[in-house]
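As a starting point, one isolated chain is supplied in C-alpha cells, in the form predicted on its own.
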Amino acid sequence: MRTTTGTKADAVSSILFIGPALLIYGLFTLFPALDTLRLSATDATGLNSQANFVGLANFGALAADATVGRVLLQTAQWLVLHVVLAGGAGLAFAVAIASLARTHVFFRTAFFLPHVVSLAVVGVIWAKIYDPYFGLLNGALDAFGLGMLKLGWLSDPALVIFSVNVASSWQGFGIYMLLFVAGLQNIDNSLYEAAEIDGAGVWQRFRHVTIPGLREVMTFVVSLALINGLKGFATIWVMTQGGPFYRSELLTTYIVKLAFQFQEQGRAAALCVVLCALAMAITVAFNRWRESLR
C-alpha cells in the first residue's frame, strides 16, 4: 500500500510537470479567449480608448451589416472549395501512390513538401504564378496557343476566391493525402482480390471496396478540412487582402480589418466569437456524424 507521503510526493511531481504547460495555456490561449469575449460586449474603438459595456449591441450591428452576410457566404464557399480541392486531391494522390510498387515513399515525400511551406510564402509564389502579364499560368496558355483563355485570376471578382483557394489547397492537401494513405494500408487486400475475381473493374473496386474502407478517415478529413478552412487568412491576405470589392473576404480577414483598419475592436471581438462558435458547431456536428457511422 502506498503511503500518504508517497501520494503527496506524486501530486507535487504532477503539478511541477503540468504546471508550466497550464500556465502557458492559460496565458496565451485561455486568457485571450476570455478577454475577447469581454471585449465583444464593449464599444471599444481603439487600444487607448475607454470601452463601455454595450451587451449584445455588437452582435446586432454585425447582423445588420451587409458585408458580414457576404463574408459568411464567401467563407462557406471557401470551406466547400477547400474540402473538394484539398481533400479530393489528397484522396486522388493517395490512391495513385498506393498503386505504386517501389517509388511510393518518394512521391509521398514530394507531395507532402508543400505542406511545410508557410502559407504567406505560398501566397507570394502563387501571386507570381497568377500575374496577368508575366505569370507562369498565362504564359503557359500563350505558349500552347490558348491565349484566349488568359484571365485576371486575382482581379476578376468571379474567379478570385477560387484562384486563391487553389493556392491554399495546394499547400494543404499533403496532410490529407497522408491520412488517406494510412487508411488505405488498413484495408484488407483480400477484399480487392475477391472483387477482382468477381469481375469488378477499377471503378467498381474503388466504389465498393476503397470508399467503404476509408469511411472513417473521410469523415475525419472532412472535419479537419473544414476547421483548417475556417483559419484561412495568410494566403488571402498576401494575395488579395480580401479584394477586389470584398469578393475574397473571409471572416478572418474581415476581423483583422475591423480591429486594425477600422479600429472597431468591439465588433471585431464579436465576430471572433461568431467564428469560434462556428468552429465548435462544425466540430461537434462531425463528431456526432462519425459516431453515427460506426
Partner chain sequence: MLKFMTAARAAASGLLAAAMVLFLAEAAAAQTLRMWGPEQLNDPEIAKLWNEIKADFEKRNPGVTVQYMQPTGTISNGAVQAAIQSDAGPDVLLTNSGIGRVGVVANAKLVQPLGAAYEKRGWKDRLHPWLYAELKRQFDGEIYEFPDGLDVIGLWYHKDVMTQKGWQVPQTYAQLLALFDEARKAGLQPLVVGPRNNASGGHLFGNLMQVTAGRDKVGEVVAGKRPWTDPAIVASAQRVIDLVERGALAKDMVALDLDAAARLFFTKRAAFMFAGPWFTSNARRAGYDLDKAGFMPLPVDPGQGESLPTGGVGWSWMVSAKSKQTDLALRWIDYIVSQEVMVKRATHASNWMVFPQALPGLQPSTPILKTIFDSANKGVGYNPSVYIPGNVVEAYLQAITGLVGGQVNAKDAMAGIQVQAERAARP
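Since the model is a prediction, treat every value here as computed from it, not as a measurement. Each form is matched to the other, and the largest set of C-alpha atoms that superpose within 1.5 Å is called the rigid core. Positions refer to the first chain, counted from 1. Compared with the form predicted together with its partner chain:
- For residue 256, a C-alpha deviation below 2 angstroms is recorded between these two forms after rigid-core alignment.
- Residue displacement note: residue 26 has its CA displaced by at least 2 Å between these two forms (rigid core superposed).
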Contents of the next structure:
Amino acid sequence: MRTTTGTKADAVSSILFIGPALLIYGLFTLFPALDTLRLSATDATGLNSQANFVGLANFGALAADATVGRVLLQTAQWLVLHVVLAGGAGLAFAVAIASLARTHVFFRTAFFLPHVVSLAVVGVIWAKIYDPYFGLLNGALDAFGLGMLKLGWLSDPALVIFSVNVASSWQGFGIYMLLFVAGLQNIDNSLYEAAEIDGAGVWQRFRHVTIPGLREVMTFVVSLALINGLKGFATIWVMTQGGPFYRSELLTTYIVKLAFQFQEQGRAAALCVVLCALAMAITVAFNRWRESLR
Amino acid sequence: MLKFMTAARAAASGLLAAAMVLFLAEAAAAQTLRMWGPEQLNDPEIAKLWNEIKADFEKRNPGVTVQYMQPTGTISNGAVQAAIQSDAGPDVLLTNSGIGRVGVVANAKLVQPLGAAYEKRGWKDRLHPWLYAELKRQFDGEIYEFPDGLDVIGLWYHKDVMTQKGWQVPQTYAQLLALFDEARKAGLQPLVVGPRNNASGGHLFGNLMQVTAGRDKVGEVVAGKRPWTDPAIVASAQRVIDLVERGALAKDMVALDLDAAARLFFTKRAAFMFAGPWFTSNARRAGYDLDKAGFMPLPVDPGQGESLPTGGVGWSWMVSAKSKQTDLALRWIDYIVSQEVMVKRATHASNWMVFPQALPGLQPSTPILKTIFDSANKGVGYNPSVYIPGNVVEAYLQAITGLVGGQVNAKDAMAGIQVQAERAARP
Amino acid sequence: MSARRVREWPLAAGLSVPLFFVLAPFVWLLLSSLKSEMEIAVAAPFSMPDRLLFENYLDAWNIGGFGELVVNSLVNVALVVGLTLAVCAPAGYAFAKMQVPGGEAIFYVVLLGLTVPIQAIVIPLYKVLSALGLLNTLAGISLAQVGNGIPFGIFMMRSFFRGIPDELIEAAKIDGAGHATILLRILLPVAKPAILALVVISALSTWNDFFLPLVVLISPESQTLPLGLVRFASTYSTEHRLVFSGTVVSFLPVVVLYMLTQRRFTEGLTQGALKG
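Could you please show the structure of the form predicted together with its partner chain, as a counterpart to the form predicted on its own just displayed?
The next block holds the full complex; its first chain is the one shown before.
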C-alpha cells in the first residue's frame, strides 16, 4: 500500500499534516486580514458600530491626506535605515567574530543580548539615553570632551527617525548577526586558502570569498529586515508618538492612531491594506531582483 | 505577647467575618463589583486609602466584593473600549475623561447614560453648579460620567528661588517675560515643558491661549464654534514661537516627556513649569520640598479679565453598558460621591485631587494644594486637551511640538488643527 | 571558518570597544534598578546609587503582583511554543516532502501572513476571539500568537526538511514507514537544532509581546509580564525604580534560556532558515 508514488495517500495525509496549522492560521490571521480588507470599504468607526459600504472612498481620503504622503516617505527611510543599521551591524559583527576561536562564543552570546529585550522596554531605556539634559549619550559626549557632538537626538526633526531607528536596530541586529554567523560557517575554508595563495589581502578575501559565500543568507536577512522594518512600531510609539510634528510618524503608528484615537476604523483598515500590499510588493520585488542576479 | 494577642484577635475577627459572610451569603447572593482603576495603586499610600474605601463599602454592602483592575490604558489608546467589550470587563470605571474621550465611549454605546441617576440619586447636588451646567451642555442634556476630579493647571515656581534672587511674583504677562529674562541670566531654564509623549505641551498652550484670546473664545474654539485659525488663537501660537526666540523655552525640550521636564523643575534647573495638582505626587517621589513650591495662574493681558488656571474634568466615573449589575455600580458611585468619602479622600496624605463639589472647611494635606484649590474656587478655564475629540488632540499636540521645535509657523500650525476639527465635526 | 589568521587577542580587544557600547544600556539599567526613586529623579546618569536598593526587586515583585504575571507568561510561552511546534513541524514536512494538492499556492497564502503586521488585524482578531469566548484567556492570546507565528514556523521547518536528502525518506518508506513515523522517528531527532531555533524565536516574541495582550488580556489575573510593567506608569507619573527592576526581572529568564540553548540555536538557524 505505502509506495513511493502514493500520491493519493499523500494527499490524504498531507491534509492531516497541514490542516491544524491552516486552521489556526486561517482563524487568527488570515480571516482577520480579510476582514480588514472588507472594513477598508466601509465607514466603520468604533469596535461595534454599524458600518456602511463606501467603496473606495477611504482610499480616496487617504490619497488626499497630506500626512499619508509624509508617512510613506518616512516609513521608507525607516526601512532603509533598519536594513542598513541592523543588517550592517549584524554583518560586521558576524564577520569580526567569525575569525575568533576561543572568544567566539562569548562575543556571539554577548552581542545577541539586546535582542532579548522587548521593543517597548527598548523605547523606555533609549528615551532616557537620549534625554538632552540628563541623558547618558549627551552626558558621555561631555565627559569625553566631545560636547560639540551633542545633538537634539529626539528633538531635531532631521535626526529623530535616525535616533529611534538606532534604538530599534540595537535590539534587532542580534538575530541578523546570528544568521550571518551561521552563513559564514558554511563557507568552505579552502576557498580562503586558495585566495590567500593567490595573494589576496583581507579586503579582497572579504570581497571575493565572504560576500559571494553569504549570498543566500544575505537574501534571507534582507527580506527579514525589510519585513521587520515595515512593521516597526513599538519604539516610535513609546519614544516619540510620531513627533515632533509628525516627523517620526510611520505607517503602523498612523494606523493605530486612525483606529483608536481618530475612531476612523475604515480609513485605518484602508491604510492597513496599503501597508500589506507594500510589504508584499517589496518582498516579491526584492526576491525577483535577487533571482535576476543569478 | 502583644503580638500574639493581636494575631488571636485578627484570627477571631477573621473567623467572625467568615461566619458573617457565610450567613449573609444566604440572604444576598455574593456579588463582585469590578472596578477599572484606580491609577497608582502601586503607591503604598494610595493603596492603603483605596483598600480602606473598598473594605468600608464591602462592610456596608454584605456579600459584595470589590475588585480593582489596574488600568492598562485609557480611552485614547483603546484599552478601555477593549475591556468593556470583553465579558471580563469592569462594571464601573474610573478613567481619564473630558468630552472628547467620553464622547468616544458614549457614541459607541459602551457606557450607560446617567442622566436619570443624577436626578433620582441626588448626584446633581454633589457637583459645583457650573460643572453640572457644563456637563448638561455637552451631550444634548444626557450625561455619561460623574466627574471624580478636576484638573487645575497653572504655573509652578520655586518660592525659595524667588526670594533668594529677590524676584517678585509677576502680575502681568510682560512682567513674567521680564522674569524669564532674569532667570536666563541667572543660568536657569526659565520655563520647561515636556511635550514628547503626553499632554504637557497642551498644558502650556492652553494657558497661552487663555491669556491671549480670553477664556470665552477658547471655550468657543474647543466647542468647534470658532476656528483655530482665529487671529487671537494664531497670536497665542505666535507666543510659543516668541518664547523660544526669547530663550524662555528651548527647542530641544521637544525631546522631553513630562517626567524629564519635571526633573529639570524639581532639580531647580528650571524656574517655571505648567502643571496641575497631580504634580504634588511627582514632587513627593522626586523628594522635592513642597513647602517651597508656588502656584499661580498665568497672568492675563490687561483687559482680558481675571487670571484663571485652565483645567476641566480630568477623571470620571462611568458605568459599563455591558455590566450585569448596574444597580451595584450606581450604589458604588453613590458611595464615592458622598460627602464622607470625598472628605476622607480630600484630606488623605496622598491626595492631589480637586474635587467636583465644594468641600467647606477642607484642610488639604499641603499648602500648595490649598493655593491650587483656592484658585479653582473662582472657576477654571479650558484645558483644550480634555475638551476636543481624539483626532484634534493629536493634531493639537503635534502642532505644539512643531511650534516649540521651530518646525512650523503659527498660522500653519493652527490651520493643521482646524483641518482635524472640521473632520471631527462631519457626521 | 573564515581566515583564522587574524590574531585572536588583538581582535577580541578591539571588539570589546563596540561590545561595551552595545551593553552599556544594560549596565545603566541594572544600576538604575538599584536606585531610589529620588536618585533616579534628580541624579546624573553616571552616578552610582547611594545604597544598592535590592528591595526595588521585592517591591516590583510584590506590588506589581509579578508572581502571577510570571506564571501567566510561562504558561503563555509554553502554550505558544508547544502548539507552534506541534502544527508547524508536520506542515513544514508536508510542504517539503509530500505531494500536497495545490501545495505551492497554499504555501504562498501562508507566507502572506509574514507581511501582515499585528496592528493591521487587531480589531477583527479581537472580534474573532470574542465570538469564540476566548477574550481575556491565556488560551485565546496563545492561539492568536500561534496563528501569527505560523508563517515563519512553517517557512523555517519547510526549509529545514527540504535540506534532508530524499533518499533517507525513500529508504524509510521501503521499510514500510508512514509519513507520521518518518516525521516522528527519523526527522524530528535530526531536526533538533531547527526546532530549538524555532523554540527560542517564538518564546522570545511571545514573552515580549505587548500589543496583543494589551487588547486581549483584560483582567489582572490573566495578564502577562509586559502588561505588569505598565502598572507602574500612570497618566502623570511613573515609578521608575519599579519599571527598571521589573524590566530586569522580565528579561532575566529569556537571557538564561538563550544562554542555555545558544550553541544549538545558532546551528538550527543555519540549517533551518538558510538551506532549502
